[in-house]
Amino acid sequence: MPIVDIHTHVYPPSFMELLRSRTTVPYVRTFPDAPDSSRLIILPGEDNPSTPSTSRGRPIGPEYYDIEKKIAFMDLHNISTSVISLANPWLDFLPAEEAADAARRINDEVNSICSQYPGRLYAFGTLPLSGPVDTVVSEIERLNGLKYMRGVIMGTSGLGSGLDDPRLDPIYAALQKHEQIIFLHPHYGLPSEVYGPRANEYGHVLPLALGFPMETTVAVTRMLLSGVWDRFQGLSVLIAHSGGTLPFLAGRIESCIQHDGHLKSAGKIEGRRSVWDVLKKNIYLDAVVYSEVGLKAAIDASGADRLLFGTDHPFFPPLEEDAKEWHSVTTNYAAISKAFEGAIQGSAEDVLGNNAVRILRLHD
C-alpha cells in the first residue's frame, strides 16, 4: 500500500541562502540570547522586538533543508513519496524583477532534487507572482515540461490583492489547461490585534491554530463569490489543512450568500456554482486537521475519494529530545483510522496513498 505525503515542505539550498542574506521578514538569524540557534522568521508581525527569540520564529535545522532528512523522515514513518513543496512565504515578497529568475532557479533545482529519488520524490512548483502575469503564466507552460512537477503551490495573497482578482484569470486558465492543481496553503493568518494584547505570550498557537484556517477560508470565499469555478469549471484546487474551516461552514456559507439582497439585485446568486457543488467537483483537502471529528467533516464536505495524506513536515517536531517518531505524524495516523471506523464509505487506503495516486498522477 503506498503512502504518499502531499503536505511537506523543503527549503532549497539556494533559497536558504536568499534567506540569509536579508535582515527583514523573512530571514534566517541567530538572537543573542540564543546564539546557538538560527531561527526562521516568516510569519507576519514576528519581528517584534519585544518579543522573546524562542516565540520569534523557529528553529531552522537541516530538517529543513537537507533532502537526505526529508527521506530519512519518510523511512521513519513508512511514507513512500512526498510531494515537496516550498513552505511559505514562497516568492511574494520579492521584487517583481527579480521573480521570474527565482522561480525558474528553485523550480529545476526542486526537480532536479527529485530526480534524485525516481519515484519516491515529486514537487510543487513556485510560481513568481509578484512579477507581472505574463511571466507567471510562462512559467506554468515551463513547469509543465518538468518531469517531476504536478502543480503549483500559491498562498492566499495571489498577485497581492486575493485570489478573488480578475487579473488572476489568465493565470486560473492557464492552469486548468495544462490540468494543473494549486496547493493552497495559509501564510498571511488574520491581524495580529485580533489575538489580544497578551498574544505574545501564547507563542504560535492561535495564529496557526486559528489565523491560518480563517485566512484559507476567507480566501476560498472569495473565489466562490466572485465566480472563479463559474468561469473555470475545470480549475481544481487541494486546499491545506483539510480546509481550515470551509467543510464546517459550508452551510452557512451558502444560507448567507442565498439571503443576500445586494448579490440578488447584482444578478449574482442565480446560475452560480453553490459551494457544495465546488467542494465535490474541482476541490481536494489535506487531512493534517489532527483529529478523526475534522477528518469527518471534510469527508462529508468533499468525499473520501478527494481527501489526501499530509505530514506538514518539517514543521510540528516532537518537543522531546529523545523522540523518534513524529507525534504530529503518528497522531494524523491515527486520525485517520478512526475516522473510517464504522460505516463511512472510503478506506484509509485510499486517504493514504491511493487518492494522490490517482489525483497527481503519480509513477505514470
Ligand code: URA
Contents of the next structure:
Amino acid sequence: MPIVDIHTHVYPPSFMELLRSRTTVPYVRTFPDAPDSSRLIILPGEDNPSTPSTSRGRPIGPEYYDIEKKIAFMDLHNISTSVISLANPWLDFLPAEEAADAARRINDEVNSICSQYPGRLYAFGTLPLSGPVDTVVSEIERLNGLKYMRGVIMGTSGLGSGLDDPRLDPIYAALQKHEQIIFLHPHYGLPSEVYGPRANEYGHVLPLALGFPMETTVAVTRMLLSGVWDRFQGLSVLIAHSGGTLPFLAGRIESCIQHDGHLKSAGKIEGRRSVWDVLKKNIYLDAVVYSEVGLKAAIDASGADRLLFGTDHPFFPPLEEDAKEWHSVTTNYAAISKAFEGAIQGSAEDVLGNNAVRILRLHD
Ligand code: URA
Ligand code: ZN
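Other form of same protein, the form predicted in complex with the ligand, not the form predicted on its own:
First the chain shown before, then all remaining chains and molecules of the complex.
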C-alpha cells in the first residue's frame, strides 16, 4: 500500500545559501551566545529584538536541506513517496529582477534532487511571484517539461495583493491549462496585535495553530468572492492544514453571501458557484490537522477521495532528544484511522496514498 506525503518541505542548498546571505527576515544565522547553532528566522515578527536570540525562530539542521535526512525520515515512518515543496516564504521576498532566475535555479535543483530517488520523490515547483506576470507564466510552462514536478506551491500574497487579484488571471489560466495543482500554504499569519501584549510568552502556538489557518481561510474566501472559480472552473487547489477552517466555516460563508445587500445590488449572487460546489470539484485538502474532528469536517465538505496525507516535515520535530518516531506524524496517522472507523464511504488507505497517486499522477 503506497503511503504518500504531499506536505513535506525542503530548503534546497542554493536557497540555504540565499538565507545565510541575508540579515533581514527571512534569514539563517547564528548568534554570539550560541555560535554552534543556526537559527531559521522566517515568520513576520520572529526577529523582534525583545525575543532572546536563543529562542528567535527555530533551530535549523540538515533535516531542512539534506535530502538524505528526508529519505531517512520517510523510511522511519513508512512513507513510500514524498511530494516535496520549498518551504515558506518561498521567493515572495525577492526583488522583481531576481525572481525569475531564482525560480528556474531552484526548480531545476529540486527536480534533480527528485531524480536521485526515482519513484520516491516528486515535487511542487516554486513561482517567481515578485516578478512580472509573463515570467511567472513562462515558469509554469517550463515546469511542464520537468519530469518530477506535479504543480506549484504558493503562499497567500499572490503578486503582492492577495489571490483575488485579477492580475493573477493569466497565471490561473496557465495552471488550469497545464493541469498543475496549486498547493496553497500559509506564511504571513494574522497581524501580530491580535496575539496581544503577552504573545511572546506563548511561543509559536498562536501564529501556527490559529494565524496560519485563518490566513488560509481568508485567502481562499477572497478567491471565491472574486469569482476565481467561476472564471477558472478547472483550477485545482490543494489547501494546507485541512483547508484552514474552510470546511467548518463554509456554511457561514455561504449564508453571509446570501444575505449581503452589496453583493446582491452588484449582481454578484445569482449565477455564482457556491463554496460547496467548489469544495467538491476544485479543492483538495491535506490531512495535516492532527485530529479526527478536523478530518471528518474535511471529508464531509470535500469527500474522502479529495483528502491527502501529509507530515509538514521538517517542521514540528519531537522536542525529546531521544524520540525516534515524530509525534506530529503518528498523531496524523492515528487521526486518519480513527476518522474512518465504522465509515461507510472512503478508506484510510485512500487518504494515506491512493488519492495522491491518482490526483498527482504519481505512476507516470
Ligand atoms: N512553520 C512554518 O513556518 N512553515 C510550516 O510549513 C510549518 C510550520
Ligand atoms: Zn507546511
